[in-house]
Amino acid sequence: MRTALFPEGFIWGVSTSAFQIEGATDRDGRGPSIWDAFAGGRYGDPACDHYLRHAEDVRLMRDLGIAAYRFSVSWPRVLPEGHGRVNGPGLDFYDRLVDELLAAGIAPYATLYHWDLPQALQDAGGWTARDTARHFADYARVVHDRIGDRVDTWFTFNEPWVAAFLGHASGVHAPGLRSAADAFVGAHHMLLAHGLGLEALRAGGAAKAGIVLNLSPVLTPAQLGDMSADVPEEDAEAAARIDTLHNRQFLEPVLRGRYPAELLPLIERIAGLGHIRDGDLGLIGRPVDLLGVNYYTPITVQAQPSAAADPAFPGSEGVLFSSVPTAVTAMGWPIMPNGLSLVLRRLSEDYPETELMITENGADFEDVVTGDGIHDVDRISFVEEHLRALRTSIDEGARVRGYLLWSLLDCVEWADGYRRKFGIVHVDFTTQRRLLKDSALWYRDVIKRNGLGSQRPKRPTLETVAARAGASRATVSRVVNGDTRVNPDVRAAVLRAVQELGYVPNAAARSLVTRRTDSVALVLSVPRHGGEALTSAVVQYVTSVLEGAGKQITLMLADTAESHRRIIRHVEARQVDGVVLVPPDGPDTLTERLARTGVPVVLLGKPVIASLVPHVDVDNAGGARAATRHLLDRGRRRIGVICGPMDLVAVQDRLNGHLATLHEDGLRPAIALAGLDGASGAAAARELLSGDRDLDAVFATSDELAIGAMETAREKGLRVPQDLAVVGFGDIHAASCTTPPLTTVRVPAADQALALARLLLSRLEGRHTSPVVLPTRLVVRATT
């Protein structure tokens, strides 16, 4: 491998953010932020205790040769109420930090907003209030007045897409709202704040100022292997729409002073355009000196006409977010270094005048603290491959002035708390002791030579462990594969060597004892309410197909925390080649844990994170659309929907399909939430009927709820279907036995089971696998 040097003057650095590392959330006058409220105080303090230990952290950076440090300023530490009263001790902290950085020869890069809005401003409307943008400009002025004489480079915002859409649409980030309209309004006001903040920084004499955006190439499955592949028109349209929502919604206003033309009708439909005022885009589009690029992973999509919108991408109806068949980080994010090249090539072609900096790039991996350090070879490999992609992009003409690795320290990873490890420096959160990982030492050498060496880092091998343990290679393989027949003393020596070296067995080591187990785990999480027929079909058909393919089936029940641990141990020990998982109705942690084992997993039903594992699902949104259209075609205009529980992805899709169909006819929804059983369906129907005495139809997201609605109709003396038409979903056995028989949406149980078995076989054969979505069918009976 040739040496890859970077241009002279290339800037090497690291990035962090205030909430993730500072701690001291109630010290020296700091006010609460939206993340303090959202996290409920679980992990904002002490975090990495950087507020008190920043001098130690600056020394670490100096010793590693870091040239630039991008930190964020905590808005509530400077202005506890968001505006007005300035907190002197808060500004004093950044004074000290900047002075220490300069004394260590490290250039300070300041980011003004990394998601920690003062809670006082949130209480006044947050980013949905236009005044927040003006308060941001005042905040920028206050900070620059104090440290602007020593800080050369400024960024207004970090990743406004995340703050707007994960914070306001999907609700997985602070402030935890779930309003697509608020997300679009908030995104615009953040961009407006960027423009006003840029104006304030320029007025104060800032040398360089810009913004940081998280950018990802949006690809179709066909393009993953070949960018020149022919792409179906509908898939190309899906990719273009997500690219507009994720990338161009921010690139175009900032760098061109306009919104993409195709985005405006979508915003108008969801949020209106009243929040976009004359002159706004002129402010937003003021020239930047530098665009910060955060890159982690690509986005892969394809057309799926019945797919409901992803909550984080309002307006993405008809788009299926697909899995990427590649290695993933511990976060489950696909590793695709050439995605960075695609992003930089696109920026160079579309915005050739813009100077760029990689402001975040890094990865979460499981770290093992050993007696002689933390040997995080996977992290080194991740960064090295992305740096090689970056070097290629620079050769192609990309104007990239530097690379800031994420992150200096293991820190609070937002809603994931302390369990994610992105740092090149390990932090023991109990003692706050810092420990350099191998990646930190490797990065120090990269900086020293201004590039990559000719040798790639080597991970500990099976032979290395064997030498340390004084055992044979075959014995080591038997131990790491879970063979309990090895002599206990030898086994202990091998496990000790594994721990000391931080050894992670690769596929070759796992298959040394046996190429394959030819066993498959069929994991059932029960009870699944109303799903007995489906569970039975899965057991019958998955067993039949896989046994016909020469596989042995291990049936495992996942109904307790201990059973989950047992299953994970079984799979991690590679005692099975693959897993078919039937998850529970409610919250599910087992899917993510199994996905991280590296063993092929297929899932019945769409998970919350659709790209987590390949899955088989039915067209829930399409079935709901067919049911609702059937009612509308029969003249029903006052239709109520009973849905629940709303934490089920299938229920969300069914509700979205119903709402979309009503919207097409200009009708407003009437929604009642319920549980799983008929009694809750009956109660929800009472709620609907008390709210609208002229209600003439009910669509329920399950047959059990629909049967409950029919009971309520009888209680109130209503005739079904003359006075009230009822439609369910599922076609359980009881649906054909009600009086009158229930119109419902049939879910193909046998087809799902067969698709699950075939999907797993495809994964075991190493073929690319995408989610399978099966059609549903409306079964019309007497209730309509």
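Here, rigid core means the biggest group of C-alpha atoms that superpose within 1.5 Å across both forms. Positions refer to the first chain, counted from 1. All values reported here derive from a predicted model rather than from experimental measurement. Compared with the form predicted together with beta-D-fucopyranose:
- After superposition on the rigid core, the Cα of A203 moves by less than 2 Å between these two forms.
- After superposition on the rigid core, displacement of the C-alpha of S680 between these two forms amounts to 2 Å or more.
- Q20: CA moves less than 2 Å between these two forms after rigid-core fitting.
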Contents of the next structure:
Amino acid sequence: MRTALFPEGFIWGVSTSAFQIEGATDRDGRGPSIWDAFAGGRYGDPACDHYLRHAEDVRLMRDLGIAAYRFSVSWPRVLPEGHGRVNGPGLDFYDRLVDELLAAGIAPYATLYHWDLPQALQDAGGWTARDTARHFADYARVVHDRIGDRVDTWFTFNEPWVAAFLGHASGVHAPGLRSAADAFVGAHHMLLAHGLGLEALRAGGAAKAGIVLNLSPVLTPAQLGDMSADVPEEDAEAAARIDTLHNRQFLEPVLRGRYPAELLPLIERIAGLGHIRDGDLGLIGRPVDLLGVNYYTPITVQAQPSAAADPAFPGSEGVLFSSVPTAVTAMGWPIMPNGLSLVLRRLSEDYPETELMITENGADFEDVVTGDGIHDVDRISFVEEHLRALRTSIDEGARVRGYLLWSLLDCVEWADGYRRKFGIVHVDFTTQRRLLKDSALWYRDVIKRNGLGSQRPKRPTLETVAARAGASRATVSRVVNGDTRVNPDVRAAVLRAVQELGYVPNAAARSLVTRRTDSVALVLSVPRHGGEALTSAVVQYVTSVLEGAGKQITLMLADTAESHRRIIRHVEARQVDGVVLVPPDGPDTLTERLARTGVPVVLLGKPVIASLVPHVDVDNAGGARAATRHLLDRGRRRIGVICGPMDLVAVQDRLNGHLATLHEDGLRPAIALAGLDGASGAAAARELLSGDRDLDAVFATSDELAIGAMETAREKGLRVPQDLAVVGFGDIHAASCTTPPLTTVRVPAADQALALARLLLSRLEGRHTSPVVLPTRLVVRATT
Ligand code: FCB
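Form predicted on its own already given; the form predicted together with beta-D-fucopyranose follows:
Below: every chain and molecule of the assembly, starting with the one above.
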């Protein structure tokens, strides 16, 4: 493989932020911030105790050869009340830090707002108050007056999208509000603050000033695998809308001095336009010297007419944030290095004059501290692959001046607290000891050679595990293949080595010394009523994809306790490399027992404990919402629901979607429980239609139940749909043959089957994966 050296003068660095590392939240006169309140003492202090250990951290960076360090200034440390009184000792801290950095030969890059608003300003309205923007400019001036003689690169804001929408719309970040209107108003005031802050920095003589945005390409699931895939028009519309909300809402005002034309009506509908005053956009659009790009993962969406808006994306009605079988980080974020290239290509095309810097990129993976270090191969590969993508973009002409890795230290990952590990330096939060991970040493080499070497980072092999465990290769192989006859002490030593080295015993590795079976079990339960079509799609597509990948399929039927035992024995004996499981309806111990064998298992449908195994599911709640909304749109207001069996997670999700939609319109539900078949649907309908409720519609969580309800209607002399509209779920064959034909929700059988097969292939390659959720579609026929 060729080396990938970077242009001369390319800047290598790391990023951090104040709240995530400093600790010392009430030291030396610092005022409270919105994140102190949000964290409620659970994290944030001592964090990495960087306030007291900054000298050590600067030495660490110097030893790694870091050229630039992007840190953020804590507003409440400098201005405890947000404005007015300046806290001298707080400013002194940044003064010392900057001096230490310069003495170590590291360029300081300062970010002024990385989300820790002074609580006092929040109490006065926070970002929904226009005054906050003015206070920000004053704060910028105070900080620049003190360290501006030595800091020449400035960023006003970090990721205003996150601060505005996760903070004010979905409420998963501080200040934890849930108002779509506040989020749009807050975003505008942040942009205004950026403009005013930029002016203040320039007036002070700052050499380079810009803003940091979190940018992600917005793709359809098909594009994630293949960028040349055809995109249906409605999916293209969904992707464009999310791109506008997430990326262009910030890019266009900052770099072009305007809001995207299609965004304004949306803002107007949700928040009005009163907060956008004449002259604002002129200020916001003053030229920047540098755009900071934070890139972690793409966003995948497709059209789903019934989907309610995602709380973080007000205005995203009708868009399903979907998932595809792909490798993810521990955070569950899909890994797509090429996504960085897509972002950079779009910036080079749309804003060719803008100089760029990658201000954040990195990954959360679980680490294991061993006697001889932290072998974080996954993190190294992540950064490596992104640097390769970056190198290609630079070749294509992207004007990227540097790369700042997120992050120097394991630190507070906002609402997730300490459990996320993004650092290339491990921090033991009880002792505050710092330990370089392999990724730090690897990054040091990248910096030294100004790029990537010709060798890819080496993943641990069977040999490395054997050497570490003091066992033979054959023994290691027997242990990782589940052979229980190995001496327990040796077995424990091997398993420890496997864990410490981050060794992934994938199918290929297995084949080194043992039987790689190259076969996969397809375990089927007897299909539930109406499930035959899905089961046959699974058989057909799973077989064709997996056979295409060189696997042999062993079909196993899980219908009796004995068959369950047989399946477990077969898998435990490693007769197969992996399992595709269509679990039984209702109580299911098979999934759990298979998950415990350690053999990769993927599942059709969401298990009760959704994190148990990777699975493929359909958007049941969204389908039910579509069905209910459709009835409401047809003027039906007295809607009953027939649901069951209630131990099925899919049924629970459908009921929840239905109830949520009624709730939106202030309507009360009428619920009757049922089982699986038409007769129980008919009985439930009788229960609903007796009494004085006078229903004008019924939604059933399956087509069988809906068909039963139609029988009851006929029995009672009710005309469908004139007197009673009926909607089912599933679109089984019979749904189109009833009189009149049944309106229902179609679940994508072939897509589910294909996703299952691909998910298993990812697992066999030893990759982390997250669940896949596919959209459903309303099929309108004559019963409504
Ligand atoms: C970015 C934030 C940064 C860190 C990383 C993982 O969105 O800017 O503070 O949390 O994500």
